[in-house]
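Below you'll find only one chain, the form predicted on its own, shown as structure tokens.
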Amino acid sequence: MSIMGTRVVRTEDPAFLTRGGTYTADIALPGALHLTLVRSPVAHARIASVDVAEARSAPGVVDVVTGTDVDLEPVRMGPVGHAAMVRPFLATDRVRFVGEPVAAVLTEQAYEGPDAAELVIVDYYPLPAVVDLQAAARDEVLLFDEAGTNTVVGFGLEKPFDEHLFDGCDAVVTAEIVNQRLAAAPLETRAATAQWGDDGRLTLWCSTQNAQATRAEVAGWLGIETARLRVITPDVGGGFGAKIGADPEFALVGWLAQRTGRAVRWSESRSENMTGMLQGRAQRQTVTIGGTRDGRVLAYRLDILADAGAYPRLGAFLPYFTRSMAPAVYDIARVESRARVVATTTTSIGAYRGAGRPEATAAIERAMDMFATEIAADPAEVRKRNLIPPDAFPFRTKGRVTYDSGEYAKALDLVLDAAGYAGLRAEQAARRERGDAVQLGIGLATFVEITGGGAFAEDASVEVHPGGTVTVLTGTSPHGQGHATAWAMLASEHLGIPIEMITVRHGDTDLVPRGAGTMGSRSLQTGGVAVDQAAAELVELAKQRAADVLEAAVGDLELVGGAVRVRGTDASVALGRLAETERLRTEATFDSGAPTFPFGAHLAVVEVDVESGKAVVNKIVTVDDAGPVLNPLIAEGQRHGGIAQGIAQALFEEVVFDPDGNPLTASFADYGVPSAAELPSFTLLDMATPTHLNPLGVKGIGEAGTIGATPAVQNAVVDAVAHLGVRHIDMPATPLRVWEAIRAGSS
């Protein structure tokens, strides 16, 4: 029987909730230091001066360092943005955002840090703060003089709009949609541990999602050859993309190290994680959709303004996968899109779940409502009329990218009767009716999205030792993704031996020098093909071995229950056995060439209080197609976590500054981040359209939750009182919006 496919419990678990993990902030180094940084509480200054005499007289304190001590250079941080752009590892001139770091006070136990860092004294001279995204655009206050503007990077601004775009439409509906920030919030908050070893090398624990991209960054920051740097991470709680890379923090603990003579480790606070760590979306988008008045949608635009904070990083990048994305799941003629990234004095943007993607599909998804609306019409027929057809596959967009496979109108018609799309529709209009103090809004978004884009290749390695036991080297970096026991299972369905007895290790640039990391959704469809495909070579490899071993073609033996049988008879040889006279391993490299494209369906149902403003979402119905499932109790987590995520952007969660960048959201009493009370149970329909693109036909399932369920949640908040005159209602739907946009609907 294969187990491919089974609800094999995560293998994983019994240590997390028992022992616990062991996180970077558990490493304990005899004679370690504790880093506490002091951080600028203004949004945009220059500093006058630093005084750090007081500071250095204070209990435990050991050092402290200011960004004039630092002899490394600024580093620019992202992979677009003027040559000026950069940032220091402490702040020297000039502060950009509340929360950066100005000073560094090194202390002999970690409660001695905070009161000696309030000694340090800054003399700032202020400077306005640019925070709203038009004013950035203006350029009249600038973040980087010598850049001469705030604009970081454009997508499409080369030539204007096509004025003609909407000829021969109907209608046209334009609206400008605000996709908020959002701050990613993981468990466990950014962390790094340093040390120099008598062989000059540095060994760097840290909390990332790739160990290898990480020692390639923080090596070149500290002038290092990658050879002399390790980079080791331990159980990483959470990431959602904001740990995709280095962070400037964790060079700076490495010099830091490297001055002292001492390791040096450093945990973030949870309001530090809240104003430093990079945050996500971001975006003001100008949708213009028009077709005719039967439904067909003839052409759409999408113009994008993006906050890139006050460093440019990966974020400052994602308005491309928005472009790129802004068709989805429709064949429309007619597409156009544009994004201008502007700095502000805010924290800086990264990858945040979905990364890019899931602003492309609040928008169109938004637009094909408001549309409907527009043309009194059904939202679920007019997305009909307009899907791409599941014969038209690979389907190359507007967007000009091409989609693997795909069918959008079953994953839709799926959730419509799962859920009773019209009983639904029956129950609000006799709310509607009588004029019910609670209504209720049926919300959909139908969507497809990248998964893989740009890290297409993984290695993998598959070793059996002497005795049975396996061991799996993989360059994807988990953290909570259930890897240790996915990977298992794959390499346990070619060699026959349990998972109990498999191994799987990642996340040690010495054990695993090459790999591309978590992220992107892209594991299952590189990582995991990898190790299938080296266990299935190790599989030959052992047959050649145990053809000799029992004088029998390889043609005439078979693996079964981790032994190498000879077809027909009881001769056989175990793989420990042929591991012990010689290794038996085998690596492999998986490269796809191409990313993958899953898609799906969300219907959400809200109960909207219109005298309170409150909504509740009731039920969420979901299609989430990612191909075939390897184990789908832990693809259902993943959709569980992403709908999770996406309701929260819908109804809770948004990072505020106020006009000077003082962050208003900078603790978890500010921040709504849901808790299941807020949530409803989740309805998860199965469906599995598989890609070309892997042996396996696997695409990626870690960020569709996401992107599917923001829409249908905002989209059914408006439908619930679209009746008042509300058009539309930004996110997130919180009781003061949706209530003032009932009281201007109805004035």
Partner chain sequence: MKVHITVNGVPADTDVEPRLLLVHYLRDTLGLTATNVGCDTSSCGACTVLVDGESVKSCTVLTVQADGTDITTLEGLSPSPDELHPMAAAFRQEHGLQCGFCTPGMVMAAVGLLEEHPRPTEREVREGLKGNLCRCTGYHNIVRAVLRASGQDPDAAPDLVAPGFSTGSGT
Given for the second form:
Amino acid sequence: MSIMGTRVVRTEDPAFLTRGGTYTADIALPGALHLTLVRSPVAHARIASVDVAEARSAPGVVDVVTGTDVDLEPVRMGPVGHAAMVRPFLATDRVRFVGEPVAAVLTEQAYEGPDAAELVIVDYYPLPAVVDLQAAARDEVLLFDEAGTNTVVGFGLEKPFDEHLFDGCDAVVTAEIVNQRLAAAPLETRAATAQWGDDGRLTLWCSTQNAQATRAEVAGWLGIETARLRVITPDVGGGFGAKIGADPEFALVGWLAQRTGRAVRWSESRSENMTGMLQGRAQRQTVTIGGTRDGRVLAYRLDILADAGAYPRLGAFLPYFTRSMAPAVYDIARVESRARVVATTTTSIGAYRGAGRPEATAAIERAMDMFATEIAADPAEVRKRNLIPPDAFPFRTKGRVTYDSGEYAKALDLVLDAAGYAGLRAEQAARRERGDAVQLGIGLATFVEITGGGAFAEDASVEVHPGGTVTVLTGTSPHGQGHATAWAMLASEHLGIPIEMITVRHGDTDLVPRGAGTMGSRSLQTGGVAVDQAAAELVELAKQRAADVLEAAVGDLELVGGAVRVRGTDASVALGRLAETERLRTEATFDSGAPTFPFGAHLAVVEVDVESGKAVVNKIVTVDDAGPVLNPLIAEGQRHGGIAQGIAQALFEEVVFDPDGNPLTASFADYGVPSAAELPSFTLLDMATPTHLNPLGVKGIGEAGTIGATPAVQNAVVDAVAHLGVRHIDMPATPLRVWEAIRAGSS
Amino acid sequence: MIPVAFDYVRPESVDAAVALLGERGEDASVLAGGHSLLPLMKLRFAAPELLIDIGRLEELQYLRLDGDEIAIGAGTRHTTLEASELLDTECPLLPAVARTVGDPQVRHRGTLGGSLAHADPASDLPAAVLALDGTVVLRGPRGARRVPLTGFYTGVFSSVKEPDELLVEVRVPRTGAAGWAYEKFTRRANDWAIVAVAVVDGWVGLVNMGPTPLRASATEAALAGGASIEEAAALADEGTDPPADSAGSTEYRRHLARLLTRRALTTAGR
Amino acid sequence: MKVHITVNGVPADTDVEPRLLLVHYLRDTLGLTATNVGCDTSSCGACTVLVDGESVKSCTVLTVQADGTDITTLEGLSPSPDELHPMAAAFRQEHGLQCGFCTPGMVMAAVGLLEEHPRPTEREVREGLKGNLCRCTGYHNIVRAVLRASGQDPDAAPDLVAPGFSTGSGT
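Complement to the form predicted on its own: the form predicted in complex with its partner chain:
So here's everything in the complex, that chain up top.
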């Protein structure tokens, strides 16, 4: 019986559940120094002086380093931005966000670090903070004087918007929407440990989603050959996009280890994490949608002003994806979009679960609801009227990407049926009629997203050892996604060897020099397919070897239960035996050449206490179609986590800076990560539409839940109070905001 | 994050603790459950030179009837209040409020006396004891004194308790069958209250409506004068000075105080 | 200061600095690194262990406060990786963990919860675990695991239990 598509419990769990994972902070090298960073308490300032004399004489202090001591060149850390928008590894003459590292304190004991760090005296000459995006775009206060502008990059700014875009539309709606800044907030904060070996090589243990890219970046920043750097990613306690690539602190840890000749450990506190780790989203959008009174959308415009934070990183590029996905699941004749990305004196923006696509989905899903309200139509019906039909695939969109496959209306119908949409609307009408304090809201989102974008290729190797155990090497290193189990399933399917005998290794660049990591929901459709192909090729290799041993023609051989057998006979030889004389190992590279486009539909039911403004999610029903499912247990887990993060954006979370650039949400007491008590259980529906872009037919599942759930819940909150004159509520829809919207709506 | 270094003593008795406070009260902090103090120390918002740990003093851990009152040792943990059959019968508001404090881990450590002494206006139990017209017993070098909670708090994190005094007992009346309710409004279940309202027998305590826990005096007076729940609740924010933050504007908190008072009075059935 | 603490059945006398947090005693002094630190504000619960059988956030307890106690961490819960404690087994069966970072604290909090509420409803599980944050699972499968570990069939639980509007209670 095939193991594919079955609910296999994870092979990695017994270790996690008995000794705990081994995270970077758990790696205790003998004699290692502890790094404590002195971070800027002000958002924007010139540094007049840094006095480390007193700190140097504090107990346990081995070294105190300031920016002028560091001989590494400041670097541009993102794919886009002016050449002058570079970041030093410790600030020298200027700080540009609260939390920017200014000095490094190295102590023998961890507890000595914070004591000594308090003694570093930095004289800041304050400069005006730049927090508001429109103000940043006006370039009144510049972050990088030499750049001459705060604009990091523009997409589609070359030509003006078409003034005739909405010609012929009976109804046109426009709105300003905030897609708020979020913290990825993995439970494990950032950490790195570095040690130089006698061979002149640096080993860097760090918490990252992609060891290989981290190696390339850190080696480049340190100015050493990549061959001299070994990056090891132990267990990683969540990433959600914010641990893509290296952080500047990683290179600093390596540099300090070289300077001191000692191993150096760094593990940040949560308060540091909430200002130092990459954050996500942070777009202000102006959406305009127009169409006919009978519900046909004719034109859509998305104008984006995006925040890059202080030093442009990956996040500055993500509005590109937002533009690509602007038209979403709809066949709209005229679509245009543009984006301006600006630097501000705040924490840098990177990828966060969905990374550019949730922003596109949230914009158009709010727009569809507003359009439906404008023409007094049911939002489900308006969506159906405009969905790309199933016979249109592959479909070239106005966002200039090609959707591979989709059955959007079917997904929407599935959730409407399962949720009992008509009954919910009847219940809503009854509550409105009665004037209940607790009103019902029903929110929809139909969505499509890109997975496996950016890096299409991935390697894998499969080796059977004498004795019959198997090692799979992959460049897709997990941080919770269950690769150890899933990749073992793929190998087991071909080899007939039980998954308990298959070890999946990853995240060590000496072992796996090539790989693009785990991000963008890419793993299965790239790395997984490579494992599948390597395992299939290993079977062929084994048959060729077995043909000699068994004195049979390759065509007469079959693989059964970990052995090659002559069909119809008892003559067989185990794979482990075939590995005794010569390594039995194959490698495969799979290059999909293009991303895939998972899709789905989410329906959220919320109740809103109109007297207090508090909204709670009662029910969420979703289709997240990512093609055939390898392991439903794991895939459902990805959906659950994604849905929770979607609800979190809609109702709870927002990174807030005051006008002076001070973070107001720099701890878990202030930043609203929801607990189990704020969430319901989720209702997941199955649907599997394969892609033609890989032999397994699979797409990515990691981010779908977040992309769909966010606008579904937001739409539901607005829907619950729409009869009170409310047209839009920005996320997160806090009780305060909902209450204020109701007051404004009914005044 | 870790605290600044400090000295630590674990006195064997209340007398010894009080004596220590007499010597070093200005530089010392009293440690009971530590769930208010240690987070502040870890963030280095507080850095006492000496911690006096009273967390194990069994003489501060009791719950007993004393005439018309219930006497509760200051070291009684929230989890003990929650599970107390005596309180469930004689003063059911208190265990109900205790169940809403923090999370189970916090309630396993936190104490009633610590919560009251910490004087956080956003805290649940002070407003509940205030609504109960409770009293605290303070012991210091000059002896013991009883202070009604209505006169205990002087501002945010401050009270009439002198640095050399130890809060040793909390006394609340037996409310028996009187109606009661606690309405706590939070964004997340584990957050501090944006506003909360404790009602018992027509008395009303407010959480986070000013620098100290407060009584809704105008509401109480209106109720005593025969006003309806709606009329009385509409006065709940009179005389308050609520803070403004990202969870709530002052106007919103005033609205919540009125709304939650109405709901609590309705639940309590006056 | 000298402390005598029993961790996972092993007693030890150790001299510690008064400010040493219990979580660091476990992790750094004893090398029991399953217990993690996820925040500074006692919010996340990743550091939850059992002290004399009760769930406690070990980042908010001084080691000296734990003098004389009996502590259980995740390492002391299951006899072996092949013989998981019923709660750990339920977490595995229901896929109640992904990255594993919150897991030690979550499992210990759940064990403590069932000690006090042997057959909780879904709502009680959710409220009982509100001091523990997980960023991966959305809690769906954690809740199922705890229900299963309590001897209940998570699929037989009532359809849905939404969070309430108020934690208010009264007569």
